[in-house]
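Just the one chain here, laid out as structure tokens, in the form predicted on its own.
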Amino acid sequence: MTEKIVMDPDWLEFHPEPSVPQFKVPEGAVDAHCHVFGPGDEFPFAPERKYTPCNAGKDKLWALRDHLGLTRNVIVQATCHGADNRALVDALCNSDDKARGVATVRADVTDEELSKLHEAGVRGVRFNFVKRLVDVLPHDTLVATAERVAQLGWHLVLYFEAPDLPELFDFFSSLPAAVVVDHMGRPDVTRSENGPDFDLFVKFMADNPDYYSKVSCPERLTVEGPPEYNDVVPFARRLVETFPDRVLWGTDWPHPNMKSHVPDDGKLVDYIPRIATTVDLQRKLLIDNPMKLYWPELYQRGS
């Protein structure tokens, strides 16, 4: 019998009618952090999941991409699907080469499975160190997997929170592959963007010159709230201006596990020129940097 999927009652579904952005993104812009969820009757959610999301399949993602004026997507495997990447692979194989993926894999993943993921368009593997979302932190698995996927030219995506960076700093810096950090390492935006906590993250980026950071998810980091997310802007702007060639942006659609408000994805696009304040910075953030990582065979500076 097929499991009836019931979304968590306190979990907000994505915005049904996002606004048309006032900011027109440059042609070729990439949403470098988004997800697909199910549909659950076709791609079941993981039994060990910490939350049950709404259904948010590939067709809805493509519709949002076009509505926002974006060109490409990087789809990141979310914890609700565990290491079952079927929904991700299905989306990639039906994207007309307009999507790349970041998978989740287990320690026993075979070389053949990695090869098939690469063929589908996967270019990274994600490890979650947010303690409320995982049962066991994947230290040992991460090192072993990093050595294998580096041979494919993949990178690692790390999701962690700012209070945990001091104990993870040296371990993360020792990894044998390039790294992309989700959402600026989730800083506490009630503190100063020039304070010791965020200074440590900036040092982490400076000490590791092949590491990237996503300057995404103001809706998840904010205390002040929408639609301006003023408290998050200084943190993202500091990274964009300090590391212009190593920052990425994404919608985080359909906004997993949001409980405070329903983000308007059009307003999230309008947030971009506040953190990347020049045309050159916007192009690097939205085109050059994600293309170098995910479509290097197509990337040419200035094209």
Ligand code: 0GY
Contents of the next structure:
Amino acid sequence: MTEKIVMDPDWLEFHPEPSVPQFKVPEGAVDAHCHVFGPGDEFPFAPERKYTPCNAGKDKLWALRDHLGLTRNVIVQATCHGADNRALVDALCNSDDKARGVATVRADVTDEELSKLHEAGVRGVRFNFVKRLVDVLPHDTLVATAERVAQLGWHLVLYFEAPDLPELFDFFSSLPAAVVVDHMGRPDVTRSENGPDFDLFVKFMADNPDYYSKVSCPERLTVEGPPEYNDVVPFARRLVETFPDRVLWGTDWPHPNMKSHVPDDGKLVDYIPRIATTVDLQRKLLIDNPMKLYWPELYQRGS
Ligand code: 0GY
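Given the form predicted on its own, state the structure of the form predicted in complex with the named molecule.
The complete assembly is shown below, putting the previous chain first.
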């Protein structure tokens, strides 16, 4: 008998009718951080998951992409699917190559499995260090996986929280592949964007010239709340202006683990010109940088 999927009682579903953004994204813009969840009866959630989400399948993601005026998606494997990438692969293979992916793999993944993921459009693996989401993995195992995927030209996506950066700084800097950091390393936005905590993240980016950061998730980092997320703007803006060629933006749809409010994805698009204030910065953030990483074969500066 199939298990009945019951969403966690405190889970907020994604916005049913996001607003039409006032900001018109440039043609070719990429949502570089989003997820697909299930549907659970087709793609079961992982037994080791720490939460049970709502169903949020690929068709809903494509509809959101079109509604927001975006062109492409980078789908990141979420922890509720563990290392079972079937929902991700199904979405990629039915995307008309408008989606590429970041998978989660176990240390014993075979070369054949990696090559099938590559064929489907996977270009990175995610290492998650957020303790409420995953059990801790030994560093040597991660390095071995990183070495293998680097040979495929993939990068690593690291998800961690700011208080853990001092301890992980050297390990992260020594990884044998390029890195993309999720959500600016999750700063505490009640502190200054020019204070020692965020300075350390900026130093991490400066010391590692082939590393990228997503300037995503104001809805998750904010203390002040929606719809403007004013308290997160200075952090994202500092990164966009300091590392214009190494920042990515994404919706984070369908917004796992949001308990405070349901984000309006249209407003998340309207947030973009506040953190990337010129047409040139917007083009790098939304097109050049994600295309370099995920569709390098299509990427030609200025085309
Ligand atoms: C995010 C953030 C979260 C969850 C996950 O894989 C996940 O479960 O990424 C979170 O809870 O902060 O990036 O979507």
